[in-house]
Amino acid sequence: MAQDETPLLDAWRRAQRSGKRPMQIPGHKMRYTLDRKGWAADLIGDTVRDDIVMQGGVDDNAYSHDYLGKAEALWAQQVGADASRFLVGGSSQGNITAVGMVADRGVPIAIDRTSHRSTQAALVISGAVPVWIYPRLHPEFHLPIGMDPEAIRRVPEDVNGFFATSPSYIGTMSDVASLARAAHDRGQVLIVDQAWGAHLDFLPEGGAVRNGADISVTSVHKALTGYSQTAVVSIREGRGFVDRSTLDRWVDLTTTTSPSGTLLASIDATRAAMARGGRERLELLMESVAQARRRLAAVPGLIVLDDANAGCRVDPMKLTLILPGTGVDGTALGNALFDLGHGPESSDRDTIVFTASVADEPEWILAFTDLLIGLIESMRQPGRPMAPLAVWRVEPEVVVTPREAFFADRRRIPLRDAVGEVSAEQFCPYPPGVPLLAPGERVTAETIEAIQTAGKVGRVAYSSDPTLETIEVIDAV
């Protein structure tokens, strides 16, 4: 098949035009696809108009036409993988799949501590023992600047493999090729969570798989154009570390049995669009982001993260601003942008992060830059020192595995009284979605302070008490 073919998208379009009135699920019966005259159409019609299920919709009940398989093969061909699987559970599903493919119950697996909270879910499901690799932190900005290949060489030999996150939430990137060489020299697997870098697969230097990763997870809905919650997990089989049958087993375990053909077709459409003109589009956008960085760097006191000052490569589609020199509060700046309809990816007191995508227009990036400069100048205050975010500096004591903690008997106590206890739950500032405290880790006074501070400036997710006044701890260790 050629990259200009769209087998899944074509099948979706045929289903949309077919006028089917199925006597099976979904319950809306595709009645609102053709017109707005169905029952309660004023409430329901717009929300389900494009919803076409795979089974009995885009394909038949047996998937006998294999439209999905053909589309997945085209994606794999495009990104340099041996096999790819489309996901409707986001990169969270991809990370659970990837760790599950490699991990064994009670066996150590080495994981980048800046990794998304979905890796904790993978540890609960697999029963593996985390060996945390802590990020290199920039000496001035105190932000993560990627995993050091030497850290891989220092990890005990009995780990099953390595899990790295690149790009990070703030756009800093690891040298995946060097990580892959270090892992493979030890005869071990490298997984890369490339959720924020799906566009890298369509650049000349390629993404994680082309640079040596055995498993790569990418979010199609972040810097590309898939529906929300679409992602892809891809593998390279040739090195003998992973295989297609294990990939299929874990994707099938973690996915829904009623996947949306619409979501999946948006992945096929995105791949074809990127194959047709994505590289040229990315080059335009990357130049616009580079211009935006130059303009912003001229603002007194403002630091713009880039390859020159970060100490590593920075995602060319990210704008990460370091604000203390301007005196501007990043949370207040983020709120002002939300009020204007231009919400940032994330903001805290000292940093604010923006994500550009192929759907942006170059002229909009530059117009937004001018707007942003005006806001910064209007909010300028005396400069201040930078306060490092606790989430990037966590070095937990793992007392029991996340799985053991998740299923353990638990009791609820005041958070302020929990020093020395072992957490049975997770406290995760969102964004960036990296845990401050995870199941099985010792609670410290520093952790409690970090949780309370995070709760004052944003959302701390996945804890059982949204007030952050109490915590569930393991009843007996």
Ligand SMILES: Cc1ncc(COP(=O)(O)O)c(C=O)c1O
The other form holds:
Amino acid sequence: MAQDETPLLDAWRRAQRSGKRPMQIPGHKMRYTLDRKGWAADLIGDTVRDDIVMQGGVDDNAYSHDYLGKAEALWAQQVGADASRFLVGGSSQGNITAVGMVADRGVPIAIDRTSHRSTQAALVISGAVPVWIYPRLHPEFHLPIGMDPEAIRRVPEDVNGFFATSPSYIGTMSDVASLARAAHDRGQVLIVDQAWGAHLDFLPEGGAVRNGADISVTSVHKALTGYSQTAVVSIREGRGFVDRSTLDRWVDLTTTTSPSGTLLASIDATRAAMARGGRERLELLMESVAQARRRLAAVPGLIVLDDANAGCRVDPMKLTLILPGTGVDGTALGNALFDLGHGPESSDRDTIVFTASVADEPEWILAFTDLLIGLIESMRQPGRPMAPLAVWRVEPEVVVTPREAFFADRRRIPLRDAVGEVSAEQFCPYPPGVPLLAPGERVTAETIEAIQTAGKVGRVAYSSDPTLETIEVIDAV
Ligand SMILES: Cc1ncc(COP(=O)(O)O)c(C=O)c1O
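The structure above corresponds to the form predicted on its own; please provide the structure of the form predicted together with this ligand.
Below: every chain and molecule of the assembly, starting with the one above.
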């Protein structure tokens, strides 16, 4: 098939226009599709209007036309993979799938400790033992600037493989080709969480798979134009580390049996749009982001992360600002922008991150830059030193595996009394979704302080007590 074909999108469109009145799921019976009116349409109509299920909707009950498989093959061809699977559970599902494919119960696997919380779920499911790799930290900005290939070489030989995150939440990128070489030299597999970098697959230098990763996970809804929740996991089988049947087994384990054809068709549509003119569109946007960076860098006291000052490549579609020199509080700036309808990807006291995409117009990026500069000037204060964010520096003592901790008997105690105990749960500032404390890790005075500090300025997710006053610890080690 050719890249201008859209097998899944076409089938979705046919189903949408078909006037079907199914005697099977979906429960809304497609009564709200197009201009038809169903029961309680005033409440239900808008939200499910475009919802077409895969099974018995986009395809028949037996999936006999394999529209999904054809669309997945086109994605794989586009990004240089041997196989790709579309996901409706985001890169979260992708990470669980990817780590699950490689991990074994009781066997170490080397994972970047700044990886997204979903890798923890994979560790719980698989029972693997995490060997954490810490990212290189920028000496001045204290931000993660990618995984060092040397770190791979230093890891004990008995690990099953490596998991790296690139780009990071703040846009810093690892040299995936060097990581792949370092892993492959040891005869081991490299997984790359490229959740933030779906656009890289459509640029000449390619994404994680083209650069040597054996498995890559990418969100179509973050940097590209897929429906929320959409992601793709792709593999390169050639080196013999991973194979299609293991991929299918893990995708099938982690997915719903009723995936939304609408979500999946939006992946096919995005791939075709990117194949048609995506590179040119990206180049246009990347140039306006570069222009925005130059303008922002001229603001006194403001540092704009880029290839020159970061010590690594920075995603050309990200704007990451380091604020202390302006005295501006990033959380307050983020809130002000959110109130204006232009919420940032993330903001903490010292940094604020913005994501541009192909759906932005270059003129908007520049207009937004002017607005941002105006806000920064209006909120300017005397400069202050940088206070490094704790999530990028966590170096935990792993006492038991995440799986053992997750299933262990537990008791609740005041967080302030928990020093020395082993956590049964996760405390995860969101964004960036990197756990400060994860199941199986020793609680220290520093972690408690970091949790309390994070709780004062934002959401600390996934802990059982939202007040952060108490913690569940494992009963006996
Ligand atoms: C690095 C990273 N990986 C994976 C994910 C999960 O992606 P999704 O929201 O598509 O499940 C996120 C979410 O923010 C992330 O930051």
